[in-house]
Amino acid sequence: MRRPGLVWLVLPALFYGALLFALPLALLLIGSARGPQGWTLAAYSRFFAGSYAWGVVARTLRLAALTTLLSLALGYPAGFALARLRGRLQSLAVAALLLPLSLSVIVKAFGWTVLLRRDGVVNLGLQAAGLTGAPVRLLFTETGLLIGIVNIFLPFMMLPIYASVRQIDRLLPEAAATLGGGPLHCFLRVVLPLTLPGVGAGCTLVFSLAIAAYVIPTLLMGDAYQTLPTTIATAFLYLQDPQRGAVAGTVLLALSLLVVGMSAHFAARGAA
């Protein structure tokens, strides 16, 4: 039996929710549908009424489709490397993916700006490895924002993989190989579905924090490339329109819970 005195020890956690989480995103869904007429979904026929705000919705998707891609086609055998090693070198290696994580996502945003630009590390290695005869414009390019995006979120692949690969016992191929299979078909039947709940929860991370990133578009792309997060920015900072700001909050928050439901929902296929 459960003793109601435990109870109270959860009351901290759901007030900290309900006043950070809760109440902030339902004074949000509460001013996208009110204004001072009343109740009315006016603001939401006046965003999506022109091709302007599809275009953005489709520009934050696109670029969190891509960075979740390139993150996973990285992620996914460096996450396989890293559960390989041992001893001291994985120690190093997994100290090494965490520490970039201590630091802001400003500062690392900035830093890619300073690497990206023409007399920058990446264009002196192109040129170096005569790859090019000048520098190239990555700064303020899309490339260049897949660049520093992927590079500061690969983590968040990486180690959902690296845990579900650790929890693999090595000797599940060697049985399937003794069984007649193949490489190729050991790995897609053996150890592939056993790394699906890693490379789930990887995509889950690395799409939420793409489709919500406001600083690293902001700095490697500029105020030309609008998304949901700088329209937000865009129209309580700038235009003063909290409605309209709180609308495309609205959109984001449901592309982000349609994500999470997606993925939930192949989760549990996959384990049933």
Given for the second form:
Amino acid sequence: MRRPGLVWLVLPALFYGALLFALPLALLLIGSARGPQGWTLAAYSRFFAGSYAWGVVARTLRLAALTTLLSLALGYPAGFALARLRGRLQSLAVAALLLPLSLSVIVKAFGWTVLLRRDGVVNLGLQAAGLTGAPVRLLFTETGLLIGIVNIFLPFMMLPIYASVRQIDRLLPEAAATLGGGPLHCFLRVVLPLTLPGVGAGCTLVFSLAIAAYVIPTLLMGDAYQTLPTTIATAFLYLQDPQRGAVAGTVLLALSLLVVGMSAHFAARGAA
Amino acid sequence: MTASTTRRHLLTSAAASAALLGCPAILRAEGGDLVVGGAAGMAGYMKQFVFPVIEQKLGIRVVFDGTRSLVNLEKMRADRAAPRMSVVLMDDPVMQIAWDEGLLAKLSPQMVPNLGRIRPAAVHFDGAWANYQLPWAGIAYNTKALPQGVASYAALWQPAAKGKVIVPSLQNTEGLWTLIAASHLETGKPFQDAQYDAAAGFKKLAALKPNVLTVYTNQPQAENLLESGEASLMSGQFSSYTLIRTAAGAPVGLSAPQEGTFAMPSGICKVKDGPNGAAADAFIDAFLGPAIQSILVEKSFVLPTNPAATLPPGFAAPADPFAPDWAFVNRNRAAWIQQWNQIMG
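The form predicted on its own done, now the form predicted in complex with its partner chain:
Then the entire complex follows, led off by the chain already shown.
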């Protein structure tokens, strides 16, 4: 039975979202396509003229894709392990995963600039393990950036996977095994499809965070590593060219929506 | 039962984490505090040596907001209706923009008596802003890696410096020095003429790329990398940033290359309609007075603008640092930043 009185409860959130999310977004879109002579896509033409902007877009997508893939590769088994823990051990593990989120991303990124130095812990560890004979340059390299950014965003991949694994009825894999399915078959045909919603949610979260990352690439790669978020900041702060910033913001938004939409679609198909 | 206990544990953990997330340490300036904007690179010596003296003298608390001059400018624009900062320390070229946009309150000798006692050339537009110090810029280096220092800007391009050079972004004013030095090396023209040949500078900068460890917009982070030995050379560094670290025992030095050094007077201004106007005037007056300028000369290795300031024994600064045509810089800077990003990106 409908309870119309409760509909009003959602109004504050709707108002908040409309005022602080939808309206600025609309202004951004309008700003990117509005010139002195009216509606125009001239700013987009200028932005994509030459190879520089395409390189920035490709670099942004590459960073987001690699971050998502590496987070998935690390986060999927870790999410499983977390779900299989019991009692206090699981509470401790979840707390250990969540607590770093309370730390500012700036502090974490600065921390990685120390850890990734030639005399930093990472290099000392690599040498102690015999993997390298001498310090290797990690800071201001894409490898160093990926190490840092995956560490920071990994909880956002692990938590949805952990939640989806917890939902799986433990009898299902057993039933599949009873019917003659091998471990790999059980995993691929029973367990994996059931965790795909968690994988989809994790990939969506990590991709969205990575494609919009500003602080981490700036601190771990410096100003020479230009992505769409740094392009937006430069356009508004230094070039005093809000239309260029609006175009870069719209391109970033479109790419995010496209990839997130595709991810959700495939996750839904896989789970069906 | 096990599941419900686990859920409770999970919820407890989540609630504890959410509480931590929801309580960031947001520091807000109180009503009597004077919010002063300035460069992040000066935060250390200002907070250690300068602000405590002024706070004690004036009975105020200084809240320093350290970032880049262009970011401070953007904050002044955004807060124009209700400024948060009362005083801003910025480079002259950015001061010029702020003045043109009506963001500054004019200083008067009645409220700032030391305005009439500093060198006349240090007062701009009849009191729009004033220079309180004259730092010079050269090449900073790690003394363990390069005990002999740096003789020429050409050292930045040497094969031995591969992956060991840090350069400031053109978004930072000190980024200009590398561009002008590059133009000089490419064309052989003196700085005075080379500054107008940015194309030659960018051509030379493209050849620097293999040697560049990073391009910074955050000076303290870059300084840290130089001191740790991750980098050997950092171009375009001010005496007020580097030599104070040398004096503190850090393994860094500042060379005045044979081609010349650069000068960038540091300015102080009062924000139009900013809070605590009287305290802002008193703060600016202190910065233009001999007592604070003597501290700055001694602690940050700059030239004073007040002739009454005392120079410490043995004080040495390069003769005649080059000051560029700021009007030309301001007209071209946006295009240069885009070109810089394309070359370095």
